[in-house]
Structures are given as structure tokens and as C-alpha cells.
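As C-alpha cells, one chain now follows by itself in the form predicted on its own.
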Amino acid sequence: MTFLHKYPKAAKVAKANFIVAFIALAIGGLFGFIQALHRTDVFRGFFNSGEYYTLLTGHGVLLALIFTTFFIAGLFIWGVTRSLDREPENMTFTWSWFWLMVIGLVMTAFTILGGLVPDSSIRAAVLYTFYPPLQAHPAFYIGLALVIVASWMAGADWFWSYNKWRDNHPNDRIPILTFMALFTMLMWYVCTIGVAIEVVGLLIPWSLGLVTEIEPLLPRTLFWYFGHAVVYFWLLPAYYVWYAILPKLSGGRLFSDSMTRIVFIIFLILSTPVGYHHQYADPGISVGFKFYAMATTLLLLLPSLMTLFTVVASMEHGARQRGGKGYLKWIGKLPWDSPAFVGCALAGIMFAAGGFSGMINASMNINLLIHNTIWVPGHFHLTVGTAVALTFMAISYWLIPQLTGRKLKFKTLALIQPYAWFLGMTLMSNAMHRAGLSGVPRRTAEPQYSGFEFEPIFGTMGEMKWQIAIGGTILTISLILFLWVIIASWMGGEKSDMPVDDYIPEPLSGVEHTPAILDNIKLWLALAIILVLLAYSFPLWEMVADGVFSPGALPRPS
């Protein structure tokens, strides 16, 4: 018996979320491929440079917001249902948030794609960072608002299940899969308050023409209140997989239950007060608050390093159970012929590299060297584009058989796919980072300047362009392989009561060694809110007092 047979209602909802996620991944990935060829001037036959910004918006929104949100919803339905051993409490409510999220997605996608229709008044070429002065059609903002509200309802659904479970288990500890899902959603609730206020209170009235002027600093700040924390909303489900499933795929067990809970608590507390590190170059925000954001951002290295230690220790335990010996020879005993394991492991390696470039972004002085250069997308293609996306794709090879009751097909292609993604991203991201150090700008279809030549620190500009184009092509081939394997397995895989070994063993250091205070949800949520108030209350009050709808009002001096 696998998940589909034990929890058929939850399996149906999880599959629906994954279908939408994979469609968004396919379209967003295609847009990324076209951008890579256009920007590098390798091939410009698909669209003109004006339409490039529509594709860039579609690439960012469909992958960073839609693919991730729907996949996370499917993953958490699987995890919460399984660990609490109960179906969702009310399927009408569960399907309500799913369809509300779909309606929001359709509205948002419709306005983005409208930009590709000649003379269309329905456009949303506002990029992923959708703050003024760029303005989209009102349906774009209303659609995003619906997606956020629906995601809140999804979280409420999982808290509902947890509360019902708690009634029958008053003295039990929160199961680790549910614990990680609930703390991720708590962080999501805290960080989405900013973007909800921005979209509903400022951008929708502005796009509808109810107000004609808007102070740009306030929506920028509200966006980045959300805009960096959302990165952890994407990353924590990847951590969810690395902590809960990767040790099992390695042949071992999770190293420590308490370490896992501590990491998620730290992310809840520190994720939101870091947004100002995206605004180091913005006037009107005190240097002291920017320094506060830098300190909290760098503190977030601690849970990432704890994760590195815990996950590697868990993998080493698995390798030694498989006969691994020595200081490093045990690595060879890991299951490098398993697509799910390989994808998760390579995603973790890429995330380590992304962590190093992230430290540059977080540092107030060095950040100015790479601010608004192509270094920045090079960084988040390592983190979101690989640590998150590759983990999601890889674990699909293990989850989809549980949800469909069908075995995986084309295992050789599935094994090639994560290696291809790793190679393609290595080429593309490496070139983006080096081009950023030379000052090549981001967010433009025409990165060259008239009468000016960039001076590369290492290599040549031509070689970097070709690396980006070739890397993007390999990534697209990898994406096609993934979709082909998933669709073929979903539609035509061999039916089985146990299509995959879905047993997850208990941690080496189990919940009996975990302090009870770590499960105190109210305590950690209160601490997170206090730190947010310390970071944002005074600066936001200054901006509001400066005039919300008065663009002529000068920002206060720092």
C-alpha cells in the first residue's frame, strides 16, 4: 500500500497541484531558454527586444512564484497527511483554496501573455519585482493577491489538520514532517503581510486609476519585506526534502531531530527582517536599519551551516550502512544510480556555491560592486534555479509513483537529467557571476553600451556569452527529459501497490532527545514578530508620514 491507496483524497489534491506546477515549469523554462539566446545575441528570431521584458516577467513569475507555490502545496499535503495519518478535514475547503490559486494564476498569466499580442492593452511587463514605476494591468495584481490569499488558506488547512490531530494526541510531539510544514507556513504568513499591503493597498488602486501618483519607496520596501523572505519559502521545502527524505534515499537515517527543528525555528525568526539588504542603494532608509538587515542576513548562514553538517552526516551514515569506509571513500557508496538521490545531492552542492555568492550580496560594502549586475541572477539561479528547482524535480521521481500508484519509467533518462541540469547551470551561472564582476547589467535585453567595452576579470566576454547560451540550452534539454519521464510514468507506468519504497526511518537522535520548548509555536512566532517590528516599524512610519501618494515628497536624509 502506498500513499495513493492510504489517502486517496489527499493524493488527488497533491496531484492537481503538481500538474499546475509542472505546466508553469515548462512555460517558464521555455521563456528562460529564449532569453538566454536573445540576450547573448546567439539567436533573436523568436521575439524582439521589447517583448523580451514580457518573457522576463513570465519567466520570473511562473517559475519563482507559481511553480514553487503549487509544488510546495503538493509536497506539504503529502507530508502533513502522511505524518498525521489523516486526510484533510474538509475537502470542499481544500479544493476551494486550490481553485482560488488556479484562478489567480490564470489572471496573472493572461496579463503577462497579453504583452505578446500586438496592440494589446493587457500587459504586465513589470518583471518579477513588480513595484513602481512599472505598472501592470489591474488583473495582474488581483491575480497575485488571489494566489497569496489561497496560499494562506492552504496553510490554514494544514493547521486545521494539526489541531484535530492534537485533540487526540495531547502529549505527543509534533511529527517532524508536519513541524517543518507548519513553521514554513508561519514564516510565509509573516513575510506575505508586506506584499499583501503593497498589492491591495497601493498597486491595485494605482493600476485602476483610483490614485494617480504613488510614493515609490514605500512599495519597494514592502516588496522587499517579502521579496527576500520568499526565498526561504522556496528553500525550506528543499530543506524539508533534504532532512526528511534524502537520508532515507542515502540508505541511512536523519542525524538529529532536534537539529532539524532548531534550523526551521531560526528561519522563522530571522527570515523577514533581512529585506533591506536589497535596498542598500536606496535613499530614505537609515544606514542603521540596513546594517541590522546585513547582520540578520549573515546570521542566517548559521542554520544553513547546521543543515550542511546534519545532511552530510545523515548521508555518511547511509553510505556506511552500504559498506562505505574511510574519511571520503564512503562517498562512492552513495546511490549515484538513483535519480532522486542524485538530483537532491547535486542541488545541495550547488546551494553551497550559491551561499558563498550570497554572502557577497549581503555585505553592505561589497554588494555595491555587483549591485544590479548579472551576478545577481547568477546567484539565484544557483539557489532557486538549482537548489530548489532541481530538488523539486528530483524528489518528484520518488513522490509521483506514490501519488499515482505507477512505477517510474525511463530510469536512464531520469538519471541523466539531474547531471545535465548540474552541467548546464554550472556553465550558465559561472559565466553570469564573472560577467557581473565586469559590470554587465541585469534586467535588459541589450546589455552592451555604445562606445564602451566591458573588461572581463577572467576569460573573454564572447566566451561568457556562449557559456550562457550553451548552459541555457543544456538546461532546456534537461527540463524536457524531466517532463518526458514524469508524463510517461504518470500515464503509462506499471501499476503497483508499492511502486517505490516509501518507508522513512526514525532519526538517529530522535524526538525523545529534543527539548519540548522547540514545539512551542506561539513563543517562536511572537519572537519573529518582535524582530520584524524592530526592523520595520520606524522606517515604515517615516515613509507613511512622508506621504503615501505623494511622489514629490523627498525621502528623509539617512
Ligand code: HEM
Contents of the next structure:
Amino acid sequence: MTFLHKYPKAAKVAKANFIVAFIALAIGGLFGFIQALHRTDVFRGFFNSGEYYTLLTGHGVLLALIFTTFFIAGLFIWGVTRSLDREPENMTFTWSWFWLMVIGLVMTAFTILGGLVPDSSIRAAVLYTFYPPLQAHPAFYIGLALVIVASWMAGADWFWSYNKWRDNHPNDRIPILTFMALFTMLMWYVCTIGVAIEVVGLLIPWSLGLVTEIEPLLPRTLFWYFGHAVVYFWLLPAYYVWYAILPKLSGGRLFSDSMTRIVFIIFLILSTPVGYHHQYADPGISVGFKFYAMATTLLLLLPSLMTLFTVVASMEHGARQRGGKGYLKWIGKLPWDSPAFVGCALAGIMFAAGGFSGMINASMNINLLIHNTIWVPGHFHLTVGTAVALTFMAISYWLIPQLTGRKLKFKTLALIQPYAWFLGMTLMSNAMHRAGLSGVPRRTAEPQYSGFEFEPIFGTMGEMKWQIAIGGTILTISLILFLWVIIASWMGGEKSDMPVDDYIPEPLSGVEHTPAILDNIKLWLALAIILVLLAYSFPLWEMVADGVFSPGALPRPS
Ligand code: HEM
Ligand SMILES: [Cu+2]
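Form predicted on its own already given; the form predicted in complex with this ligand follows:
The next block holds the full complex; its first chain is the one shown before.
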């Protein structure tokens, strides 16, 4: 029996979430393709440059906010249900958060796409960061607020299941698949408070005309309070897959249960206090606070390096079970012919590269060199655009059969897909990084300036342009392959009681070696809140003292 047969109700909601996620992926990906051709001037026939922000908002919001959130909801339903061995407590509640999230998404998407209709007053060309002075139709912000509220309900749903399970298992340790989901959601609660205050308290009244002037610094600060932690909200579910499932796909077992829990705890504690590293160039925030954010950001490298160690150790164990030998020769024994494994492994390799460019972004002084250049999209297409998105696609090859009770079709296409993504992203991201070093700006339809020549540090501008266009095209082909394989398997895959081997073995160093304090949810949450208060109360107080509530008065760094 697979997941579908054991937990039919949970399977149905999980599938609904995945369907929405894949639709967002398809539309968002199409916009990415069009942008890549447009801004490189390879083909500009799809739309006018004036509509670029509408496209780019669609791309960013649909992929980074909608695809991720719905996929994560589906993944966590699967993990929590399975590890607690219980269906959701109340299906009416579960479906109500799902539909609320869909209503929010539809409102948001409708306002963005409205921008493609000539002379429409319904527009939301505000990019996925949506802070003033760019302004969207009120329905855009209201839709986003609904998505956030619905995601809070989803988290409450999983805590509800956990509490019920706890009643029957007073002395058991939290199962690892539930532990990781709950800690990710705790971090989500802490960080979304900022964006909720921004949207409900500032942006909705402003877009409705109830408030006429707004000082950009405060909404920017509230956005980035959320905006860094949100990257971990995307990333931790990818870690979820790497910790819980990838070792098994490699033929082995997770290296250490306690290491996994410690990593998730560190992310809960440190993710939010670092937001100012997105505001190094903002006036109105004292340099000392920015320095504090830089220090905590660099500390966050620690749990990612721990993840690298644990995941690679688990994979090595798997390869050795399969007969791998030597210091590095074991790598050849990994299942390089399994689409789910290959996608996760290549995503992990790209993430390491993204980590290196991330260190440069995080460093206050050299950040200024690449700030607002195309280097930045180069960086986050390695992280969210590959580490997260490719992991999600790859693990779908293993999850969707469990949810539909059907075997995967077109295995060869499924295997080509992650390799193609890796190749396309290597070209696109590498060229974006290098173009950024020469000063090519991000977020513009026409980066070329008349009478101005960019000076490449390495290579030529023409070669970079073609790499972005060709890389973007290969990525789009990879995306089409993915959707094709999933739709074909979902609709027409061979029915089976056991479409994939879904057994997950116990870790090598199991929960019996894990200190009980790691499961103390209240303790870690309290620590997270204290650190947030330390990091944010002084700068916010300083902003208020500087006159952030009297727009028009320039805030001064004190
Ligand atoms: C078919 C694959 C993709 C292509 C061809 C593509 C292409 C692009 C390009 C060319 C830009 C830069 C636009 C500019 O700054 O002027 C961009 C921005 C962006 N992309 Fe992608 N992308 C792809 C996949 C993804 C994925 C999978 C994600 C996330 C899950 C993603 C998230 C973003 C975000 C958040 C932005 C920034 C939007 C903004 O600045 O407001 N992209 N993409
Ligand atoms: Cu950040």
C-alpha cells in the first residue's frame, strides 16, 4: 500500500496543492523565458518594454511566492500525515485553508495579469518585493494577505495533528518528518508577522487612498524582516527532502538525527534577525545595525555547512552500501540513473555555488559592488531557482506516484530533465553573475544604455547575452519536460499498489542519541523571539525617532 491508499483524504489535499504549484510553475516559467529573450535583445516580439515590470512581477510572485508555498504545503501534508500516522483532524478546516489560499492567489494573479490588458486600471507591476513607491491595485495586497493567513491556518493544522498525536504518545520523540515541518512553520510565523503588519497596516490603507503619503523606509524594513527568512522558508523544505529522502534514494540512511534537529533549530533562531543585510544601501539605518546583521548572516553559514556535511555523509554511506570504494570513487556508485536522486544531487551542487555568491552579497563592503545588478538574480536562481525548484521537481518524481497510485512514465525524459536544468542554469547564472560584475543592472527591459559600453571583467558582453538567452531556453525546455512527465504519469501512469519504494529507513545515529532538549519547542521559539526583539527594536525605534511616521521629512541615520 502506498500513501494514497493509507491516507486518501490527505492525499487529495496534497494533490490539490501540487496542481496549483505546477500551474504557477508553468506560467511563471513562461514569463522567465520571455524576459530572458527580451532583456538580452534576442527577441522582443512578445511585448513592449513598458510591460516588463508586469511580466517580471508575474514571474517573481508566481514562482518565488506561489509555486513554493503551495508545493511546501503539499510536501508537509505528506510528511506530517505519514510520520504521525494520522489523517488531518478535520477535513473542512484543511480544505478551508486550501481554498482561502487559492482565493488569495487568484486575486493577486488577476491584478498582475490585468497589467497586460491595455489601459487597464487593475495593475500590480510592483515586483515580488512590492514596496513603495511602486503601488498596486488593493486586490493585490488583499490577495497576498489572504495567502499569508491561509498559510498560518495550514501551520495550525499540522500543530493540531501533532498535539492530538502527543496525547497518545506522551513520551515519544517528535518524528523527524514532523519535527522539520513544525520548526519550518515556527520560523514562518515569526517572520510573516513583519510582512503582515506591512501589508495590512501600511500598504492596504495606502492603496485604498486612506493614507496619501508613505515613507518607504518602514515598509522596506518590514518587508526585509520577512524577506530574508522567506528564503529559508523555501530552502528548509528542500533540506527536508535532502535530509529525509535523499539518503534513501542514494541507497543509504540519514547520517544523524540530532544533527538534523540542531540545523532546523539554528534556522529558527537566526533566520529573522538578519534582514538588514538586504538594506546595506538604505539610508536611515545606522551602520552598526547593518554590521550586526552581517555577523548573524555569516553565522547562518554554519547550519548550511552542517547540512552539506550530513547530506554528503549520508550519500557516501548509501554509495558504499552499493559497493562504492575509495576516497571519491564511491561517487560513481550513486544512482545517477534515478531522476529523483539526480535532481536533488545536482540541486545540492548548485546550492554550494549559490552559497559562494551569497557570501559576497552578505558582506557589507563588497555588496556595494554588485548591489542591484543582474549578479543578484544570478545568485538567487542558484538558490531558490535551482536548489529549491529543482529539488521540488525531482522529488515530485517520487512523491506524485505515491499520491496518485500510478507509476512514473517516460523515465528517460525525466532523467534528462534535471541534467538539462543544471546545464541551462550553469549558462544563465554564470553569465548573470559576470554581467553583474560589469555593472549591468537587474530589473530592466533594456539594460543597454545609449553611448555607453559596459566593460566586461572576463569574456565579452555579447557572449554573456547569448549565454543568458540560451541558458534560459534550455531551462524552459527542461520545465516543459518536467510538466510533460508529471501530467502523463498523473493521467496515464500504470496503476499500482506500490508505484515507488516509499520506505524510509531509520538514521544511522538515531533518535535515541538525540538530547531531549532539542524537542523543546517553547524554548527555541522563545529564544527566536528574543533575538528578533534585540535585532529589530532599536533600529525601529531609531526610525520612529527620525520621523518615519512624518513622510516628507528625510530620515537621518544617527
Ligand atoms: C525557465 C526558467 C527561468 C528563467 C528563464 C528565468 C529568467 C529570469 C530572468 C531573466 C530574470 C531577471 C530579470 C531582470 O532582473 O530584469 C529573472 C528574475 C527572477 N526570477 Fe527567474 N527564471 C527562471 C526560473 C525561476 C525560478 C524557478 C524561480 C524561483 C522559484 C525564479 C525566480 C525569480 C525571481 C524571484 C526573480 C526576480 C524578480 C524581481 O526582480 O522582482 N526564476 N528570472
Ligand atoms: Cu537575505
